[in-house]
Every structure is written in structure tokens, then in C-alpha cells.
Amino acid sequence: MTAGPFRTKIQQIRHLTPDIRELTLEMVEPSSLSFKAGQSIAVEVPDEASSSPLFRYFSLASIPRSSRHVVLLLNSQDRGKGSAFLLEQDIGAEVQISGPYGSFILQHEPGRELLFVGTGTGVAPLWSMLATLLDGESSPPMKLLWGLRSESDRYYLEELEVWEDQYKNFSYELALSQPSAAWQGKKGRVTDLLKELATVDHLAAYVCGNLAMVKEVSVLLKEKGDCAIYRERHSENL
């Protein structure tokens, strides 16, 4: 069920890269948002050129049970109107809101081994999901493989540290496209990383990122073997 407009201010802007705004929400008028882990929900922005606004659809970094707080993932390199609007805001603002919205959460899935695939800030479902499952009593193995371009577009690396140290059945694998000379991870792009799964019978994957990624790791998964897949356009450029 979706619902709005709601009342938010911006509590908090997070400058994790150079490029990489994490941006937090407090929810004013309800003063909770009630939401599934993968979920987004659309920014009201003002348009110049018409009454009416435009709407703009953000996916939550945020899990459920911190429902008076909603988290986003911004690139301040994005050319979309949502992403300019919101990056041009000052700590207590207030943004209209309304959602949350879209099917892309996690399922009922026994016996399968969870596998999150993405690419820039199209983690932000898929973190919202891994740190719900994490918060939980119980979880099955999961790993995450996230695409990122260069050494200083990593962030999260500390809270992914943690979660890898604190518990068993969770790991990650980054791969960068354009590192350096002196990067020691996995080089290349995040479909490289699925090409040395030996099968997937046993996954079921989310995914989420640009439209090409999302369509080539769909096949890769398809073509390796029985893997329930789970995707999502990250809509960082709406």
C-alpha cells in the first residue's frame, strides 16, 4: 500500500566518496514510514515550468525496523532532476515524500543461498536487504559481489568488514574496472566476478544497478544453470 505526501527533513548528508552522497531523512509528518527492505520511494521535486511537481523514485539504504529514519544513496555526478534537487539542499530541509513502492524484496526462498549483484549506488536495495537479513535471528549464506569503477569509489568498506568478521554466512567481493597499478583485488567489471561461479543451482539472486548490467547478469545466470533471479533498474538517473 502506498500512501503521501509525507513530510521529511534532511537530518544528515554523508559525504562517503567524492562522488558518493549517503543522505538521511526524518520522517516529520507521519513520523515513521512503514516499508520492505528493497523498496524505494519518489521524492517530490518543484518544476519550474509546470504547477505540478515532478517525482522522482530513490531506493531506501535503510532497513525497516528504522523506519523513522530513510537512508539514500546519491551520485552527485547524476544529471537527473531528483538527484540535483536533493544534492542542492542544506541539513533541515524539508523534502515531500511518498511510498514506498515496487516489488523488488526479498522472497521466500528455502534451501537457496542468497546472492546480491550490483553497481554503484544500486547497492542501496541491496544493502537494506542484507543488513535486514543480518538483523534477524536467522539467515541463510549470502554473498555480495558489487561493481565499482576505482579505488576511491569504495565506501562501506568498514561496515562490510564487520558484517564479513561478525558474522559466518555472510562474505563480499568488489571488483574495480579502472583501478590502479597498485590495486591486489579482482579487476574488471562485476559480471566477471559471476563467470567464476561454478554453478547457481543453489542461488537466488538480487540484483540491481544500471539497465545493461542488470540485463547481462540475468543472462549469465541463466545460461550457468536454475537460479531464481530478482532485479531492479536502479533509477539513480530519473
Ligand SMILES: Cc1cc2nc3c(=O)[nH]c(=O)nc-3n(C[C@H](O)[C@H](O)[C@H](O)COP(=O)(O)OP(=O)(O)OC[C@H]3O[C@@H](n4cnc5c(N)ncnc54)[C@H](O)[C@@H]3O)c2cc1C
Given for the second form:
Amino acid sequence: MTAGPFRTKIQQIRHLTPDIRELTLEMVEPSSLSFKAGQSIAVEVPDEASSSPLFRYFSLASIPRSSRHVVLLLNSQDRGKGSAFLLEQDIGAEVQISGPYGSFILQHEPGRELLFVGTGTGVAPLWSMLATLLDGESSPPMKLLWGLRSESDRYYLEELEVWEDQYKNFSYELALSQPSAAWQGKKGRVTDLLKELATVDHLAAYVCGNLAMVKEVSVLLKEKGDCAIYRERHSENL
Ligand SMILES: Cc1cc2nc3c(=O)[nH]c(=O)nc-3n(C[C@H](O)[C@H](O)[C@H](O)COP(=O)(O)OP(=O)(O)OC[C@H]3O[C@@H](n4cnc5c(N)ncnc54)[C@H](O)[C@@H]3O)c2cc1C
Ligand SMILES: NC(=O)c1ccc[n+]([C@@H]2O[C@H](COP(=O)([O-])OP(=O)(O)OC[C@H]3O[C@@H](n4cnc5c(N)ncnc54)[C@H](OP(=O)(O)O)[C@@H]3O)[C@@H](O)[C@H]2O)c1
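Okay, that one was the form predicted on its own. Can I see the form predicted together with this ligand too?
Below: every chain and molecule of the assembly, starting with the one above.
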């Protein structure tokens, strides 16, 4: 079920990196949003060039249980109308949203380990899924592979460390495509990390981010074997 428009207020804007902003919206009317991990909302963007607003989709990075607030990740370098509108707003500003939208949600896959593959802000829906699973009573082994450009593009590192320490079934790997010479971790793209997998028959993969990456990851996983692959509907025909 989708609905709206709903009234929200910007509660917090965090600068996670020089480019990435984390926006927390407080639900005003209604006072909470019912959604599933992986779903997105549409933000209503006033358009001076037209009498009707534009709509821009953003995945919810927060977990459904804390639905009085929703968290979005956006790249301040996307200088389109949607990003510009959100980034111009002050704390307390009202933003209209609708939703939730989308069928990129966790599926029941008994016996399969979970692989989450993302680039950039594509981690947003994966983050909601991971946090939801880890918050639940039991969850299968799961791994996040996250592609970013350089050290200064990394964020949520503390949270990742805490998850890895606290949950024996969670692990993650970052791939930096343009790291400094001092970087000791994996150098390359997430697709390079996937090439290291010996078998995928035991996996269900959730993939989100750059569309070319989604396509390449899907091809790679299919070549390697019988992996269940889930991605946003708009990337299904790639
Ligand atoms: C289901 C779904 C979920 C999504 N979730 C997220 C999310 O969680 N986080 C996120 O960041 N994005 C997400 N997106 C993408 C998001 O909806 C926007 O498309 C994106 O943020 C850019 O929107 P925009 O209005 O700023 O740019 P748009 O107006 O859509 O423009 C797209 C790009 O074109 C460039 N551009 C626009 N106008 C010009 C111009 N005149 N000259 C030169 N270049 C131009 C802009 O730099 C921008 O990068 C999602 C998309 C979908 C479909
Ligand atoms: N629900 C959704 O659908 C949803 C949610 C959130 C975000 N998004 C989308 O996710 C995207 C995030 O941006 P971005 O991923 O381009 O982030 P980015 O910050 O521009 O790039 C992140 C990393 O992706 C790498 N990359 C680029 N092309 C690749 C490919 N074909 N295969 C593997 N890795 C590749 C880049 O490597 P190089 O340095 O080599 O370029 C870089 O290391 C945006 O387009 C946003 O709209 C979608």
C-alpha cells in the first residue's frame, strides 16, 4: 500500500563525508511511516518551471521499527533539482513525501547466506535490510561488499565495526577504486571482490547502486552459479 503526501520535518543533517549527507526526517502527519526494509519514498520537489512538483526517490536507510523518523542518504554532488532542494533546507523545514514504494525487500530464502553488494549511496536500502536482520532474533550469515572511491568517501565505519564485533554472522569488505597509496585494504571495484568468490550456489544477493555495477554484478553472479539475485525494479531489465 502506498499513500501520501505526508508531512515531515527535517530533524537532522549529518555530513558523513565531504559529499554525503544523511538526512533524518521526522514524521509529522502521520506520526509514523509503515514500510519494509529496502523500500523508498518520493520527496516532493517544488518546481519553479511548472505548476506541479517533481518527485525524487530516496531509499530509506533506517529500520522500520523506528518509523517515527526516516533516514535518507544523498550525494551533495548530484546537482539536480531534487538534491539541490533538499540540501537548501534548514533544520525544521517541512518536506512532503509519499510512499513507501518498491518491492526491493528481504525475501524468505531458507538455507541461503546473504550477500549485500552496493556502491556509493546504493548502500542505503542494504543498510536498512542489514540493520533489520541484525535487530531480529536470528539471522543467517551475511556479508556486505561496498564499493567507494577513496578513504574520504567512507562512512558508517564505526557502525560496521560494532556490527562485526557484536554479530558473529556479519562481516563486510570495502573496495576503494581510487585510494591513496597508503590504503592497506582492497583496491578496486566491488566487482573485483565478487570475482574472488569460489561458489555462489548457497547465496541470495541484494544489489544496489550504480546501474552499470548492478548489471555487471548480476552477470558475474549468474556466471558463477545458482545465486538468487534481488535488485530494484528499475534495474531489472538491465
Ligand atoms: C527507487 C530509487 C531509490 C533511490 N534512492 C536514492 C538514495 O537513497 N540516495 C540517492 O542519492 N539517490 C537515490 N536515487 C536517485 C535519486 O532519486 C535522484 O535521481 C538523485 O538523487 C538525483 O536527483 P536530482 O534531482 O538531484 O538530479 P536529477 O535532476 O535527477 O539529475 C540527475 C543528474 O543529472 C545531472 N543534471 C541535472 N540537470 C543538469 C543540468 N542542467 N546540467 C548538467 N547536469 C545536470 C545532475 O548532476 C544529477 O546528477 C534513487 C532512485 C530510485 C529510482
Ligand atoms: N534504491 C536505489 O535504486 C538507489 C538507492 C541509493 C542510491 N542509488 C543510486 O546509487 C548510485 C550511487 O552512486 P555511485 O554508485 O555511482 O557512487 P559513486 O560514489 O559515484 O561511486 C562509488 C563506486 O562505484 C564504482 N563504480 C562505478 N561504476 C562501477 C561499475 N560498473 N562496477 C563496479 N563499481 C563501479 C566507482 O568506481 P570508479 O572510481 O572506478 O568510478 C566507485 O568506487 C547513484 O546513481 C544513486 O542514484 C540507487
